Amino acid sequence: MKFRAKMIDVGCLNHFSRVVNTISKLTKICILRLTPNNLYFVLSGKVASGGVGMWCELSQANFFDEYQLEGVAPDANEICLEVTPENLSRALRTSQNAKCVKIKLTKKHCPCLTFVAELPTLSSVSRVVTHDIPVDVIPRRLWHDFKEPRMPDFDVSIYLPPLKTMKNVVDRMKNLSNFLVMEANLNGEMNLKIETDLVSVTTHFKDLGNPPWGDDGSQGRSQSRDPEVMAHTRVDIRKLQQFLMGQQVNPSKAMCNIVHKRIIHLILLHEDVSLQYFIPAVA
């Protein structure tokens, strides 16, 4: 079981630092996947018991210049690590600046992901900056819990409005409610929305749009839905401005899939990212 890579591109290594700072903002632990073509960020919280779920893909060929992964046998070429996001996060940090960055899978005094930064110096002495972070390996019997989950069978499907303008008014809504209610329909309208004993109050958003899902067997319950009905589900607000603060991908494209009354799904797209998080119903 061997992994090295190598970025060179200041372009890339900042792109791929803001990716793990944005899943650094959404979960303390997670499983990093690591196949021959892609490295997935992956938490497979159970949503049916209330836990979000988070499932970031992102192409290896976009941003390392050298990348060798040995599986864990022939016919299972893949490695699965249990990793603190923060720290690989605060690895990338003191690396900004670097000529290149190389990333290890070592063994210390336990498995480690060992970064190590080359950094620009005036200098002929080199300088380099080592970070060994800790990991678990995840055995091969546990990793059906860490593939990619299923894209629900949604209600309605909608366009996000830009993701500050709602993260505004989500971080207001947070002062006067626990709960929120997010609730869209084909017509490209979005409300969000707080009810308590005291006070209800409802942001609006129009003209949106609706991605168009084609052929996709997920859009099965959407298709004969009446354009003007409104699917809603109610959630931890919490949950929702945890996702709003920590987003530093920079999306191309923003959805939303609402599987009435059960689960927000939340995608963003960025050329060679995908991140989709799933924060489950409260009653």
Second form
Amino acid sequence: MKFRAKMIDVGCLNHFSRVVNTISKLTKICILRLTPNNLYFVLSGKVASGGVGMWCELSQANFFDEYQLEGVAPDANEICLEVTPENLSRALRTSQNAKCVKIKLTKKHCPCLTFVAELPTLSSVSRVVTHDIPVDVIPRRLWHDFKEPRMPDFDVSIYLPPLKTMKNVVDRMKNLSNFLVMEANLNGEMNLKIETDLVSVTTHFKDLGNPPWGDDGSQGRSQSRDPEVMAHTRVDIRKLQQFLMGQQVNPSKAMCNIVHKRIIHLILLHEDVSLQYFIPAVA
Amino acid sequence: MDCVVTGGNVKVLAKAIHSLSRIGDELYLEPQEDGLALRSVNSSRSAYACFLFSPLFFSRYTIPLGHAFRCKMAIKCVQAVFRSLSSLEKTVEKCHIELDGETSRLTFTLHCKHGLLKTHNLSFQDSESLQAVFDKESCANMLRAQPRLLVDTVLHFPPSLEEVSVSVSGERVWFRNHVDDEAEQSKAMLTELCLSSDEFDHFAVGAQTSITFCLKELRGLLVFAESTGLPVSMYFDEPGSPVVLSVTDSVLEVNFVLATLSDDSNLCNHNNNTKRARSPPPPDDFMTDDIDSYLIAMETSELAGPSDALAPRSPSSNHTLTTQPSAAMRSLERGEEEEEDTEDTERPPNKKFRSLFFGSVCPSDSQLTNQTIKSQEVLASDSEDDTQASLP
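Would you mind giving the form predicted together with its partner chain, to go alongside the form predicted alone above?
To see the whole picture, the full complex is given below, headed by that same chain.
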């Protein structure tokens, strides 16, 4: 198994740092999958993470100038690691104005992702900062847990309102209740609702638009659906808040698929990064 | 005693006091013939700082004749006099410090704009002389750098980092975070910054050496140095000897003396980094620390014990170093009279930091030699796929 990659463009470095920062706000530990063309940050929707699932896909060519990967086997040309994104974030933060950043998989006292950044100096010799981040290698027999999640058979798909607005609303609502209901219909309307013994609060969004998914089989249900009828799911409000808090950059597209009473599937698309987040329903 | 500080020097004095507050809880004040000495020491005696303001720093400097006067007071009280640095600069024209022998009060009077006078009467205690034993000039190694360089260096380490290791060779300096807890070693992120001797104003290294000391106190000095723009000099010898950090100019001499971890503990914690600590890292050759050989070793060894890839650890190494300062901090919070109880109930504080005043290493605790060396954590290896071993 070998992995080495190099970034020399400051813009790419910043962009990559922002992505890693976002991931670090969403979860303490996640899986990093490295394939010849892509990097994936994955959280499988297990009980340990509260049922929350995350899938973040980056195209390596958009970030790295050099990228070499030799996976665990010729027919399984990928590497799967368990990492703490906060460590990656810290390593990148101090390398913000680096001339170049190299990342490689190494063994030190244990398997590590080593970040080596060359920082510019006034003298002829650069400063070199090295971060060794311990990682766990995930064996092949566990890889099936970290495959790309299937698009759920959703009832309604809708574009999200501006994330900042949503975040403000959810922040306020969190003070009142632990659970939030998100509902939407095919008329571009979405409501965020909380209900307690004393008070219920609903925020209405209109004219959001619904993504045209086309003639896939999974959209069969929504095709014949009455556009006025809301599909709704009740979720733990902190999970939604955590998702919204982590977003640092406005995505080019932000949408949400709701499976009635089952799951909320959030999708954010940037130019070269896509992030999917699954929040399961609570009773 | 009767001293007056005017203009910009008031802010320098204030910064000195804030800097000293990061060392210890008490400020020792001693007017000497060669200037006013402000000192502080931490409770475990592993960090000491002294600011010596020469008489030229003051617009008036009168010291008591006859017997030497020495006192100490709670540093928080003195900090309260110089609370807001930015407003100090704008409003305070001079600061008058005088001793009232009869009432045992030290009076700080701030003369501010518009005729405003702020008077603080602080009570003090007579104290013993506080003086660390050190000799800068005899140190084998000396580095001097602009404060900006050191500030940029410590930026790479998280604010929570307690200890930093500094290694020098002929041409280079490495700053590393120090992980002293055995349990953390396999999980901790290691950060290393390598600077070339070019970046220093002065770089004199006797022999390759590596010392470990507390970062928190260094930061305290750097804040002061950066505001004055004066270069910081670092004098050190072998591990165990204190490191002296100095900032000097014509009217002021600052010395921070910090204890360093002594030799065997220093070595054991760097065992895994032995190669790196002792020689410059090999040129960008990814093959030397490649993960394949590690995985091969894992598959072939029965226990997932330490592979030959790892440097052997010395059996007598002490892995459970409790950092002296942090043990001291904990005991400080509980009050000094309970210090002894604290030391009994918790792990006895590490005595590897040499006591600055006695110049000798206190004996290590026998408890530490009972530590069993934990074998390397087993990583899941997929033995099922061994037939297609991915050996390059």
